[in-house]
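The form predicted on its own is given below as one chain in structure tokens.
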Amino acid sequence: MVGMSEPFPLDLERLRRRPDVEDPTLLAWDATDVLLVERALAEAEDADLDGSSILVVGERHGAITLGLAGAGLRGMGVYQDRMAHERALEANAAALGLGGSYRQLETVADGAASARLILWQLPRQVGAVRRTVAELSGVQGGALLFAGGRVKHLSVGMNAPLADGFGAVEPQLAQRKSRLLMARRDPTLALEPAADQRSTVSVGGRRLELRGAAEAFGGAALDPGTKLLLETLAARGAASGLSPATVVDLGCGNGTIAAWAALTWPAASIEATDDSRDAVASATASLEASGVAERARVVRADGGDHLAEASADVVLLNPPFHQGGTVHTGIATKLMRQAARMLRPGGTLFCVWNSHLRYRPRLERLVGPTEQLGRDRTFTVTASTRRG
């Protein structure tokens, strides 16, 4: 199934996506884990190594933790961004009876000191790359890399910030549309704190001061579709006059929309809220920056769950449209549905999509009556009414 040459030590086929989203397009690991693991129980072997050595960065769904753990191995410290994925790790492990196989940590940097080996799926942006490799500073030297993803994926550019922290890259053979990159800590090397990203931007009647950790979506950026959002309410005077004592920035991403909504509705309870660390740290940044901390508060949650229902007025959102590098609606599906949930009736969900995923009919269908208050060539902005 995986052209391996001895038996994987995982079923993948009984690894699950939940609770991020299930979906039988979508599987719960590809190559790139499988060469992972691969490549790190040969290390392993050759070295010496246990799992309390071996450092797993970037994991998703649990294939590269729980196939080490699935041969035996067992400490590994693993850092994930998002929520769901630790969750999913943690179902998973319990479905395979690997519980208590892995260690979670709360910072890449948790792990480093005691590293001997890294493996690390790798993000998109070059970005997060860089912030990363300075968050394994505290690795020692010999300690060994092993960072990878899908070839379409990776670029050249990523091997700058690899070999600032780690020595001399070397790429390996790409295969099952996959490829490795190979270093080795050279320990003469010394780096220096990754900055965040940050702007100053001016948005519907408001300036702000925007901050972006590694892998926030769209860094410290404003996104087109937020834009588009808070330009179109600021026209309508702020949806028409509305006085909110509760407002929810679902998928908060770097608190561009908490900002706004906080200088917009200064009486407002504000709620902002991700499952991305990255998210969670630059919406607390740009909240600060722009002036609005103390009017709102940040929350690391899936999908808002730890909302009461009924206890929001608005909530604004901009939800992804990705899965990885798949366009998928199954996250904005479920984002919608938390909005209702969250909704008091007769609440509004203000909502900006890519005009041509044709959101409105599941709109309609899972929050209540919707109607378009601005169009753009790409961005469709609605304001759905929470049913009685």
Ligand SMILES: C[S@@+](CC[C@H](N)C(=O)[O-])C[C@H]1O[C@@H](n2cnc3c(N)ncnc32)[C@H](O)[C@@H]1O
Given for the second form:
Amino acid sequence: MVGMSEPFPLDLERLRRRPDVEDPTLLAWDATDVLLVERALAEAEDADLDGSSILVVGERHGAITLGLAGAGLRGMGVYQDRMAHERALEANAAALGLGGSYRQLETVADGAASARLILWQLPRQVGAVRRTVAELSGVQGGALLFAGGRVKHLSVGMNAPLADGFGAVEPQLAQRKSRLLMARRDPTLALEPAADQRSTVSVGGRRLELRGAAEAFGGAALDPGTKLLLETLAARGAASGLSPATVVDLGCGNGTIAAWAALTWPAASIEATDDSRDAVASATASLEASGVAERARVVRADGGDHLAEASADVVLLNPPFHQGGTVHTGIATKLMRQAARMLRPGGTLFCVWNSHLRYRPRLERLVGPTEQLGRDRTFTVTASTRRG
Ligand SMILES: C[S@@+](CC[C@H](N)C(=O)[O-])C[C@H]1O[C@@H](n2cnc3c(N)ncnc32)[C@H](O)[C@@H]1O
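Since we've got the form predicted on its own here, give me the form predicted together with the named molecule too.
In what comes next, the whole complex appears, and the chain from above leads the way.
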């Protein structure tokens, strides 16, 4: 087995991001991945661990899992929230001849009981850290945790949930602008399952019950861009002017838009879709709590690629403008392209975006004629008609 003094056991330049957005400015790995693998290999050697006792949480394109596999470990449990990440890992594993070297997990809890060593790429929100720690409550006493992130994305507030779940947290020296936090599970600590976040909001003339699970965008909060989108549609009489049969909430997050659409267009069937497991869980819970679950379907998919071409009358989209920690328009472009694919000719994409991104020419090119419906100090709302 390769220890810390050995070269990294994987040629990181061979890792790719696809089907996640690819761009020369975006890497498929970061220094946190490297630190996690280096510490894990040293630990696995010292404690004589095999791969099946290692749990990887928050893996992205495969650097951690395939780093371990490159060093000869097999059977690691891997939890990934995003489908694009899951597929990138799968494709990289196949390309590197490491297919079948790990187990894909549906929940973090599924991998907890067998874990002696946990490697975790931390999310950026403290609330998400707390909820995942609660999912790790089945971890045995003595199991070792290395949780890390880019220094600029870590906050001291993350120590408390980690300490509540594991015991004393020992921050490691920052290296290459990343830092690991180390903790060993104290068996005397009892963890309560974390409750989902909840909120009740009134927006665009509707009262919605929102729910948010660990990594869902914005938890159970109403996003300000989404608020402007729905207020604008309500003010423009969207409800009276349109009677769509099929409405898609593309990148549904906590399901705010889907729940609003279900209440606004009572005859429509609603498709809510996101590639995040937590978003899908949140949207499902929000639709249920808002009393419209029977009219809506929530599916985990990459860019709604499960929906047929020309099958939707209306698509509603509040695209992300980050790729990990980087502001990047690639994912928005991918979702606009997908919106155009699933809209029938003459169908409408309602989109909200940060005005400085100047998406209008892009929407014109990818979807069709685009009109500005609303704007505030930060966001612009547009309607694009799918050209025939
Ligand atoms: C700005 S948030 C909007 C969330 C929600 N619609 C709202 O209004 O609060 C963008 C959403 O796009 C989702 N997303 C990112 N990449 C995606 C992809 N490839 N396929 C589907 N959804 C994606 C994110 O998980 C996130 O929930």
